[in-house]
Structure formats: C-alpha cells, structure tokens
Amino acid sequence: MAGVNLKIDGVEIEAPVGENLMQAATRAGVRVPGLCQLDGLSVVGACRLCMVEIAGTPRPRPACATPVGESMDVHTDTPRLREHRRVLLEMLFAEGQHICAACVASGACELQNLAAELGVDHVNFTPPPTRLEMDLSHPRFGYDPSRCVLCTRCVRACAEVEGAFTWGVAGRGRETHLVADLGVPWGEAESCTSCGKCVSACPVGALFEKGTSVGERRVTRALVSTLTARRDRESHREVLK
C-alpha cells in the first residue's frame, strides 16, 4: 500500500494514503484528545478537541477529519492548542449539568478524564439553571440530556453498527438534543432493539444502564470497534470468494 511521509511532534513517520492524522498519531504513540471519535464509526469532527496545527496552514485542523499528506509537519500539543482545548472543555461542562460527584459515569467518563488531563478544575461560563428531564421510559436504559455532549457517537453506533437508526438529533443551539424515532420516548421507539451499543459508545453519563448508582457505570467502549472489525473481515472474505 502506498504511503506518505510526515512528521508528528517532530517524529518522522510513514502513514498509508487515506489514513487521518488522529490514526497516524495513535500509531506513532502520540495521543490526540477527542470525544466524538470512536474506532469503527464514521468521522464527524463534532467536538473539535482534536485540533492540531500544521505548518503552513493558518488555522488548526481536526485530526480525526484531516487525511495525512506528504511532508506534513504536524504539532499536536502547543500552548495555543492546550488553551483551545481547555476553553472547549469548559464550554462542554457549562452546556449541561456535569456534577461528577453525582454521576453514574464518574471514574469512567472521558469528559472527566480530559478535564483532569488538561487541568480544567473550574468553569468560567454559567451553566443552565435547571436540569433537563431524564427519559427513563426504556426498560433497561436511561437518557440524561443534561449530561449529553452531542458527540453523536450513539447516533452513529445505532445507525452504522446495529442498523436500527433509532437515535437522531433535533433542535438548535442550547435546545439541541437527542431524539428517539423522531421524538417519542425511548421506551416507545419501535426501531430500538435494546442492543446497548449506543450506551457502550457514550463517552459520558448521558446514556446509562438502569440500576447503576454514582460511579458504577462501566462500559466496554471497544464493543463497537470489535464488531465493525469482525464485519470488515467477513466482508473481505466474501470479496475473496
């Protein structure tokens, strides 16, 4: 397979054509933070936490949605990028009601881990005064819109892996929220197969399994990538027949 040569944080690497900068950085042992990216799902570039600087490019680019290029000189950790990520994290915290001490995902939350990693210990923006109503209509799972970061990983896992297309996004601005079957309570969504893939894909405590209390949510986020890798192997075998 043809490859391109580039540098990431001063390290020269070779990457296959078509790979994105986040994938190339991961293979090179460089971690680029992000919330919306999940192996096995399509790329949307929604969270903008994975922005990187490329020499000769005036603005940072999302690593998950930028393909590798010959002779690229990429920087993933600069003062400008660190400040950008800290502000974005503060805004994500302020958009909802992320009280870690009262969340089922505390200790297993990607947003919480990023805040600790980047030194975000307070928020300079004013969060909404009231919590949004939870949807507990599903017999197994619950949805807390006040904790949702709109990464759409659940939407893509439901559509691209399970093929149910239950979840969607509605509204604008601070009114944006997830909807099941175009607006019915989750428990009434006829398309839902109760597979739990959306719950496993959620990086925070927005989607959770009922019966879990504070700090008890533990999910296998590799479920999606494992299933898609298996699907791709089977598709490859069919092509070879």
The other form holds:
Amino acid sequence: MAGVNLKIDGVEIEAPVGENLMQAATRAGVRVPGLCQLDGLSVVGACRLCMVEIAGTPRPRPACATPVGESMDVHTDTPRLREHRRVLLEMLFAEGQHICAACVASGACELQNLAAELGVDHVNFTPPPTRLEMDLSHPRFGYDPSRCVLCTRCVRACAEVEGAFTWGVAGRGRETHLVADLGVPWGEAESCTSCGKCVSACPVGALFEKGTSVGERRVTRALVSTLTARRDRESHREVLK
Amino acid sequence: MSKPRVATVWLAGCSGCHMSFLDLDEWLIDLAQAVDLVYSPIADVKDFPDDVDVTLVEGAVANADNLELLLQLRERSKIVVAFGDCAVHGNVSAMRNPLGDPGELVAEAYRDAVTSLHGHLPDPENGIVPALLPRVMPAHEVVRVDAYLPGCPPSADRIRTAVEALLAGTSPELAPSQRRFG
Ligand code: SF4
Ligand code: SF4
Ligand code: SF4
Ligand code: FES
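After the form predicted on its own, can we look at the form predicted together with the partner chain?
In what comes next, the whole complex appears, and the chain from above leads the way.
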C-alpha cells in the first residue's frame, strides 16, 4: 500500500494514503480530542474540537477530516489550539442545559470528560433561558435536546450501521434538534427498529435508555465500532472467497 | 506571622460541599491549627469580617441575601473560590432558570401543591424570607472569582489540594480527574 511520512508532535510516522490525521495521531500515540468522530462511522468534521496546526497552513484543520500528506508537520497541542478547544467546549456547555450532577450520563460522558481533560472548570457563557422539550415517546429510549451537542453520531449510526435512516436534524441556531422520520415523535417513527445503536453512539446524555437514572448510563460506544469492524472483515472475507 | 484568615459561606446550595469539607477528617485538625476560621456556617459568627485571606463559596446566587453576602465577601476577601458546581455554574440550584418566573414556581411548590401544609406563602416584603432573584447565577457572573473547585460535591481530596495550594500562596492545580463537573 502506498504510504507517506509525516511528523505528529515531533513523532515521525508512516501512514497509508487515505488515512486521516486523527487515525495517524492515534497510531503515533498522540491523543487528539474530538466529539463527533466515532470509529466506524463516516466523517462529518462537525465539532471542530480536533483542530490541529499544520506547518505552512495558515488556519488549523480538523484532524478527523484531513488526509495525511507527505512530509506534513502536524502539531496537535499548541496554546492557540488549547484556547480554541476550551472556548468551543464552553460554548457547547452554554448551548444546552448541562447539569452533570443530575444527568444520566455523568461519569460516562465525553463532554464532561473533555471539560476535565482540557481544563474547562467553569463556563463563561450563559445557557439559554428556556429548555427544549424532551421526547419520551419511544417505549425504551428518551431524547433530551438540551443535552444534545449535535454531533450527528446517532444520525450516522442509524443510517450507516442499522440502515434505518430514522434520525435527521431540523431547526436553526439554539433550536436545532433531531427529528425522527419526518418530524414525528420518536415512538411513532415507523423506520425505527429500536436497535439502540443511536443511544450507544451518543457521546453525552442526550439519548438514554429509559429506567436509567443519574450516572447510570453505561459506556457502550464501542458497539458501533465493533459492528462496523466485523462487517468490514466479513466483506473482506467475501472478496477473498 | 499571623495565621491566614479563612472563611466558608453557604449560598444557594444543599450544604453538600460543606459536608464534603467535613470529610477531610483528621486533616481538619491540622487545618484548624494552621488557619483562623473567621466565618462559616459551622462557626457562630454573625457578620462577614474584614481582611479575609481565602473564602470558599458554596452555592449559587439565588436570592437577595446571597447577592448581598457575595458582594460583601468579595470586598473583604483576597481570594474567592467558587466551591462546588452550584457556585461554579449554577448546577442544581439553577435548574429553576428555564422554568421561568420564580414567584410562580414557589406558589406551585409551597402554596398550590396538594402536599402544601399552610396554603399561603411568607411575604418577601416583610423580610423573613429573602426575595428570589429572577435568575439563579453562578458566582463569577456577579463578582470576580479567583479559583474554581468543580464537583457536586467536590471530594475531600479536591478540597484539600485546592486549600493547600491557596494557603501556600499558589493557585490550585487540580488534576483532570479532580476537576470534573458533577
Ligand atoms: S450530557 Fe454530559 S456534560 Fe451534559 S449534563 Fe450530562 S454528563 Fe454533564
Ligand atoms: S433505535 Fe436504532 S433504528 Fe431506532 S433510531 Fe436508534 S439507531 Fe435508528
Ligand atoms: S443525540 Fe447524541 S449522538 Fe445524536 S446528535 Fe445529539 S449528542 Fe450527538
Ligand atoms: S472530531 Fe473532528 S470535527 Fe469532530
């Protein structure tokens, strides 16, 4: 396979053409923070937390959506990037109603972990004055748009792994939220197979299993990645036959 | 050299942060020898004193009394610490914010609810209970805050890390595992 040589935070690595900077960094043992990216799902580059600096490029680029290139000199942890990520995280907190102490995902939440990791110990913006209404119409699951960071992992997991295409995104600005089918309550969405893959993929407490209380959400995000990895392996085997 | 003057205050919080403070167990004895506790819910002092070195503020700013005390303690303290999630970002104390007019909420909870015993509310005008502010605020929305100690409540080891640093005259460096909300 054709490969390129590049440097990530000073570590020289070889990467296959087609790999993105996030994957290459992970192999080089460098952690790049991200929220919308999940192994096995397509890349959308929505959250902008994974921005990295590439020598010779004026503006930072999202690592998850930037392919590796020959002789790239990538920096993932500069003061400018740290500041950028902190502000982004604060904005994510302030766009919703995040009260970790009363949240199903506390202790298993990627947003909460990122804040701790990146040193967001308070939020300088004020959350919206109102709460968006929860959708509790599904018999097994619930959706709280006030905790949704609009990463669209659920949308992609449902479409790309389950093949159900239940979720979409609607509304604008602070009113942006998920819609099931053509805007019906989730429980009435005929396309939904109740597989729970969207719930597994959700990085925060926006999608949850009913009957779980504060701090009871389990981390099952690898489920989607495991399924896609097995699927890819199986199709590879088919080809070999 | 005189001992550092330390205060702790309890605004709109559940007192859980102070309970966690008491979880410092034997270290409290060392602390008591190293500092003067000049104001605290666990000390019988009426007015917030002058010249305080470090003040830990538990709770959000939800009513007129909270507001007055916070402004006063800021004037009189060198270092103000937002102590716990309610002080840091409003947290559970601010859950009422998206529900709108606090007057209606209180009426719903204490006057109209089937479990209400008295069927009437104390009049905020008579000064017995402080008037609720229209919106609950974190401490840093009202005054300058010098350090943040997140957690609901912050665990005893977080409190110790922060207090030790502050008493040593440095700003607290909490490890990532010690600064998680919730
Ligand atoms: S979704 Fe995450 S950050 Fe938001 S309240 Fe829940 S635990 Fe906290
Ligand atoms: S439960 Fe499955 S089918 Fe239903 S919305 Fe979620 S991912 Fe799609
Ligand atoms: S519900 Fe969860 S997975 Fe879906 S967009 Fe919102 S945060 Fe992302
Ligand atoms: S992880 Fe790259 S943009 Fe979200």
